[in-house]
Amino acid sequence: MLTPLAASPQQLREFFTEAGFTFGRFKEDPTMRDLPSRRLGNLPALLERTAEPTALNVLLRWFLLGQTQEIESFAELVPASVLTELLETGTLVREANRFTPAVMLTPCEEFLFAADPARTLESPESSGMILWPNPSTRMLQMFTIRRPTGTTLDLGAGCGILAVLASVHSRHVVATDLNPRAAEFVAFNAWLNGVTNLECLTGDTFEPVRGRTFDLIVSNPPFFVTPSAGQMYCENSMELDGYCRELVRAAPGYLNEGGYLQITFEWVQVRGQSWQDRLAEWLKDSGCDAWILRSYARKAADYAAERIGRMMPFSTLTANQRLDEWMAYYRAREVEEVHGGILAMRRRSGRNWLRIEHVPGLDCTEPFGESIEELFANQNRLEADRSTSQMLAWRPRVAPDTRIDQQLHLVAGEWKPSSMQIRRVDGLPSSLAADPQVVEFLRQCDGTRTLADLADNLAPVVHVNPEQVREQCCAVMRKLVERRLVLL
């Protein structure tokens, strides 16, 4: 059992502070990552690699590696108060002079958060577990708008990371999650990071919520398509996508005006629909625009191996017979391919627009929530402005951040561009191919001068007649503010 103290949780943080395990030397050193695994045996490693007697090694072994550690090996680099407030807390349980971690912590930018050990989830107590800060985790937290907000709901909040993450921009949050467990992770996780402006509550979606509304609303929900509903951290109990689908409908009821959904999730493709009409199934009539990512797409049987593979749960089945269940209620379902990736979702009245775009291996390192809000209002400029004449009123400027990538060739003795691609190198990822007049016009693009000037300019350079001119400028700088290279 997890306790907060009524005391000030400084002197834990500042012990792990000054042994080293933070966020900043765990990105740099990756492997101070890896957790131990019997599928990979790879503990013996891992302990090799820890073995220097350092605070630093102590913290490890102990919250990364779950090793149970005896007093004498770490007496005079942990202070008998950080011990104390270990044991207090209930992350240390002691028997006799052994000491073992009843936690996992990971660091996550400044903070410090608690969850399972990594070995429940090889164990038959993996069905209720509390995962510590995963892949889709992190990459709703990269996506993440962090504009100042009123009030923000994490909805499936685990350990609570992305509602710890939204209390600094955030006048309140509110961390729901179906498994009655992870209130107590929250609550503990907000003391230990020294949040005072969260509220935990425990029920199925938006129950625990009804009646009330946010401005953001970040879901990292249990989005695996599978045949079962065992393992409560990936898996639910409805069929295929269901539950996804059911999340997105619901979603906009419980949103503001102006106000965001984002979230991970996966979708199917079955036989005799695209998965884009599936998708824009979910998203009619919801009064919101959208904005999807797909990063991946996998065959059924490739995901299903995929899944089994990494999933580890406890299980009496072989990974054969997994594969055999999976398949047959996939091919019941005329299931032929799995996809993922991320939503984006602005509750606003009017004329609602969706975009799909594939960003293959989507992996961001830092935030990107600005590159979404740039995203929406182009979009919504690009929608509103259809004809010409409004477009030529616009005032288009460069993102600060974007470059011109070229390739020569040699011709005649001199070096000649033989192809040019104009990208974003900050936040999320965004190009297109270009020619030398598309850079030179886009170099013109400042922000003080509207199109009509810059197509009326461009005009008698390239000698074509000024109202074609402005025809093409206007498609051109459409493809430009699509892909964010440019801002109105």
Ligand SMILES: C[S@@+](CC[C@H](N)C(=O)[O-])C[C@H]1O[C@@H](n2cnc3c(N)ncnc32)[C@H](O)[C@@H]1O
The other form holds:
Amino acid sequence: MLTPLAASPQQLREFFTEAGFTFGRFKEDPTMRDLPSRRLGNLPALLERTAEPTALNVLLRWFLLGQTQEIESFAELVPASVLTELLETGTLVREANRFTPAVMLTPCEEFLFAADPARTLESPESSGMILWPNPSTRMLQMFTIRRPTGTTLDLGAGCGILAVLASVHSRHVVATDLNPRAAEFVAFNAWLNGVTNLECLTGDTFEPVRGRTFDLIVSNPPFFVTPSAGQMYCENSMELDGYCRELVRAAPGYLNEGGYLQITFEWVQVRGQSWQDRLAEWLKDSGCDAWILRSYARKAADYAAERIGRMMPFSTLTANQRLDEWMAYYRAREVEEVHGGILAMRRRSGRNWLRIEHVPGLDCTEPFGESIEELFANQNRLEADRSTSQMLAWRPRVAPDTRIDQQLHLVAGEWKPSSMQIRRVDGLPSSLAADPQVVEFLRQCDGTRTLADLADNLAPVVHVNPEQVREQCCAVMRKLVERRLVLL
Ligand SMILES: C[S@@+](CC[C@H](N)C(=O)[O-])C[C@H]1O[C@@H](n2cnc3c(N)ncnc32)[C@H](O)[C@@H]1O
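Return the structure block for the form predicted together with the named molecule; the form predicted on its own was the one displayed.
Starting with the chain above, the whole complex follows.
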């Protein structure tokens, strides 16, 4: 049982920071995050790596590798008062002179999060486990819009990482989860991180917040497309991608006007239907603008093999038997591929838009929530200002992190420019191939001049009829705005 103490967590947190058990160190050396796995048989190597007697290695062995340690091995490295707090909070359990961790601890930004230890994944308890921050958590963490907001809901909060992160920019945060154990972890992690504007509720999907509305909803739901439903942290009881569909269909009813839903999710492509059409059906008449970014697609058999290899829930079936079971399930439902990505939707009265894109191997290591807001702002303008006269009134501004890449190739012994690419270097990647004229035109887009003014100045330089130049400038500007290379 995890127990928040009456005392502040400051002493505990300082000890972890001074030992180097920090997000910064984990980022510098991602191998520090390696978890022991029976499947990989990597424990001996991880123990070897943490053999030197340092405070950091003691913490890594407890809270990442899940190892019991005897008092003789760490007495000089962990102050007695810190040890007492670890025992009082229930993060560490003592049996004679042996100290066993009850949780995994993960640093993230300036916070620290308790979740179930890695060994739970390979045990019969895996069905109700509270998952530690993982790649899909990190994707949502990067993706979340972090502007100051009123109320935020973290649906399927697990250990509460997204809720705690949102507490910094939200007036109030509600964290919900079907798993009753989640409330214990969320409350503990709120204490551990000094967060006081967080409320934990238990229940199915939106049930615990029926009748309430939010400015931001974030969710990293149990989205795996599997024939079973036993693992609550990643599976659900609905057919295929039905759970994510229901979440997306219900969410608008829980959003305030202007409020966003942001999720990571997976969906299937079935025979006779494109993956885009399936998503368009989910978003039909939602009352929201929506942007979906697909970052991967797998053939059904590859997806099954990959997931079965990684999930490793406690099972009496062999991997081959499980693969047969999964493939029979997919075949019966005509599933050809499984796709994954992120979705942002924003409630807005009026005619709504839907944009679906593919960005292969999306791997952002810095927050890109601001890019999402820019994308929605730009797309709203593109939808609202469809006529040339409306567009000519725009005052375009090049985003400050825009760069031009130029390629040169050798022609008759001389380097000649061959192609140019405009791209954003911060946030969500975006680029557009362009010619030198567009690049020169872009240079003048500083937000002070209208597009009409910019086009009229260009006409005499290129010796083309001003009306034609205006039309062409509008066409190019639409592409630049669509890709966020220009802001309005
Ligand atoms: C992939 S984990 C995400 C945990 C955490 N938010 C994160 O990003 O690391 C999904 C969470 O959804 C919860 N969950 C599963 N089914 C649910 C349901 N029907 N309603 C609410 N939460 C659910 C699970 O218990 C689990 O904590």
